[in-house]
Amino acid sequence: MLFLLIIMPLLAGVSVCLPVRKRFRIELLCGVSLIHAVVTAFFWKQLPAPEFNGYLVLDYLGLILLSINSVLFVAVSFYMLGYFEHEPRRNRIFTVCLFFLLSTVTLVSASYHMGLLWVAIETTTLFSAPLISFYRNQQTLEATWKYLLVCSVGIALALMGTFFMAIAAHDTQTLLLPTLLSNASTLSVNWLKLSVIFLLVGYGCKMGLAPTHSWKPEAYGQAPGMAVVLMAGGLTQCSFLALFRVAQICAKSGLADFYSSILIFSGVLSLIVPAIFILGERNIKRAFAYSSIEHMGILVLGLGLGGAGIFGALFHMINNALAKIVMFLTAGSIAQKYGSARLEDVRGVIRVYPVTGVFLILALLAGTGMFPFATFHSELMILNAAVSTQHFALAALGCLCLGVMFIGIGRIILEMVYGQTTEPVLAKKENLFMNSAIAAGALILIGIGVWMPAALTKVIQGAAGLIK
């Protein structure tokens, strides 16, 4: 099952490169992510047997990265046919690159190889680039050359701490992670802490942590909403994954605590620097990106945290992804109507496009961690984790980096939805397709903040125990 779901958008997106109308190719689109989504759902009752003498293996973990990847793809496949009912350019590689990337994300998910993992981020970095530069003009080309660039000097970093880490394991003879975690104590600690460094460098360049987030608020800012949603909400998260397995192989050797200084120094960098930047922002999908920059920050902190900081992130890579669909596909639904996302260039949506407007405003919300979307609890789950911790200051700090985005972000949205009208530059109606996309991620995130399901409680639980 697991090879299946690799090998079908692949076929699916050979396929599409053949001379077919533009409408066809979207609809494809739906019919295999709803497919993926489906097989994906029969994987919460029953994981699949491994495959490939071990190479692919689906844990919670990664039925938590493949879910959410399937979810996202399901909305902006959807999401695009309304997008595409008024964008005049070509989408023949637009929709073979996601096709591709769906492909590539599914086997990210299932990689019980360190090495194979790396091959498969990697590849999500060569499908993605295209998807920035669909606009075709210089602001996207340069936004995807930095992407390339960044994202390239992090993933060879990461291969570099995958070859160290090959060396700390020279008596086992394999990179396979059950190997690795049994014979973890025969490791050579001092190669070890050397991969656990590159390793974290160079994932943390594709998640976009801080200091190595250049790259994000140009890729996000220039790139279609739809791309910005793949990219935020299951690229990076890819990235984090991986830096998990560091955190599995860490705890069996006995680094856990160095790993953790590290973990924790990087995730309160990620909301420190967001947090200077956003104040003087005045395009939403950049804002936007670095609230992404403060998210994965959110992330790793709570994995440094380590207990119930560990279960906190695991709940907020779901809430982040949800939240992504929600931010980007509005912000993305701005831009075409006004063929901007200025501040200068957008006003008084609220009057003109009442239902986007509401939009924005519940982005603000989701993406700020505002109750009732689960967004706000899970930050709460690394906040307390912190305090439990008794890193007060940590916790205090963050409480400060999140109200100070909310005031940034909320400077934007609020003068956008409720400012002196101005004029969309392509007036257009509310299209019923990408809306339905943006409220059905607004809905699930409230739903879940509301109640979690007893089986949602179950896997993020069985996620957390892989880390003892």
Second form
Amino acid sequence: MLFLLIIMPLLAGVSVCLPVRKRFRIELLCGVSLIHAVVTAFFWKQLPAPEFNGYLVLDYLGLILLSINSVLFVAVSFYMLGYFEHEPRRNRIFTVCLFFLLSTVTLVSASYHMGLLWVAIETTTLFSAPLISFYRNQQTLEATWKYLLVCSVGIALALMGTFFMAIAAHDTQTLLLPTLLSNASTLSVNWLKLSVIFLLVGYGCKMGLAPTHSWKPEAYGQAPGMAVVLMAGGLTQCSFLALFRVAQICAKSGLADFYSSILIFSGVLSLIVPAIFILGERNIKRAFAYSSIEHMGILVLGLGLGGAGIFGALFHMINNALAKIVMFLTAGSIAQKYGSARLEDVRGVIRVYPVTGVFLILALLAGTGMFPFATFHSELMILNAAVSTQHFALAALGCLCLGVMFIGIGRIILEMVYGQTTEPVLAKKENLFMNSAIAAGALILIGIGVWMPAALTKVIQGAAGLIK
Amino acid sequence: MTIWIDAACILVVFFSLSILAAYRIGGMIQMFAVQSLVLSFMPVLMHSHALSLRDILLSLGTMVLKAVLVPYILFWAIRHVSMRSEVKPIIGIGSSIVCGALLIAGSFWVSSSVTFPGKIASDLVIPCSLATVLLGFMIMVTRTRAVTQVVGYLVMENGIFLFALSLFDAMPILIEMGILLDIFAAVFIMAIVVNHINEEFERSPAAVKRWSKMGESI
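Can you give me the structure for the form predicted in complex with its partner chain, which would complement the form predicted on its own we have just seen?
Full assembly next; the chain just shown is listed first.
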């Protein structure tokens, strides 16, 4: 079943290479994402059996990531139905990359071998790079180049880390996760430490953690909204899955404290750095990119704090993805309507496009973690975990950075929504498909903020229980 | 066989250093091709006592992908820019070589202090791979053209590959091949982007200013 789920989008991707209608490609993407989502929904009832000698296994953590990506792809594909009504450019490469991306993120969620995980994550980088330069001009090419180069080097370090782990696991002679976990006490501690550092730097680079975040504002600022949703909500969290796997190994082999301390350090850095840069920002997509760095910092911080923090981080993974739908799809439709995402060009949205104006406000609330959006709860859980583990300064710093973030993004969005009206350059109408995709994301986010289904709690607890 | 492995390791480091010292992009790519060719014999050399199908496959895969296809694609990416093919280093060639030599010395020094569980084919594998990774990094950082950064990335990958060969059994052949293919695909996409950058350059003079700020001057 897992194998079929990986292969299906791949075949669809190959088939849309043929000269077919533009609209058909997107309709096929909608169909494939819906099938993917339905199959994933069945996995919530019953996890699939392991395949390929245990190389492909879906556990609760993989299920969370798979469901996140499924939802993102459904939202994005329906949004694209509306987006491409006004878009004269050809979409062959764009859609082919999206299909392949769906296939590789499924592979990431299901891979149970550290080497296979690396291959899958590297492939997601490759298929996401062409998405950034959809509008081919100097700025997008520059952003694509930065993304490719920074992430490739980062991921090469992660490969190095994977090999170090193979040395540490010299006695077991395999990097299959269950074997590593059951033989964790025989791992060579020094090599494992080295491996953990390389893996954190490498996958952290792909995730956009603070010292290596430089590609993020560029790439998110230039890529079309729907591509950014998949990158910020899906791909970065694929790397988080890798960091989570490393945490599982560390917890078993007695390196939990070592790993937590570096996770907390990089988490704090990822909270502080965007809070500094956000204040001078005047482009909404770039501002959201800084917010995305902040969210990655929160995830890593939750994982580092352990205990209730892990539950919070896993819950935040889901909320972050849903919030990204609201934020970047809205930013994308603003960019399409005004031909720009800068504050100078976009003002008084509420008077010209009332629905999009409301979505911008929702994006502000969802992205900065306000009640009743579920991002509020997960951020609170992680701050709570910081307090209960006696990291009082950390909790205070977290509150401060989140506050600054709110002010920084609020300043831009409020002026965009209520400022002196500027006329949209391209003057397009509101689109039902685009707006319903955004509204659905916002509604689910409010829904799980107000009432958390028992099934969700069970799956998150199951995933958090993987670290012990 | 150890002597051949030693020789190959030293050749790999030697070619990394020559890439660092190269002045023309074409020369860099050619030297990278030779380095990959030397590297592609390593799986066979290391397991010459009990040669298996996977060693041969890995050798052939490396040879075809890294020593033939990747250089071919890189030459394709720079096909329009033969007139302006200087490397444009940030620090001079002479000082680059001195720094490179220091890096090699440093990696030997570091490797002498690590203990490696299990047996490896030759004592030179670890220091040489480390040196190649570091030299690759240095090429990436100190050479500013887009293509030269790709070459630096590839040299780094070659270093990692050499390292990976010493712990052959942990990775099944399919995953080794996946890694190779991924790197190949990465270069393929990078070459396309470089090509787009070049086209953008030829179209508008404004681009020249923008990219030369970044060091790119195709």
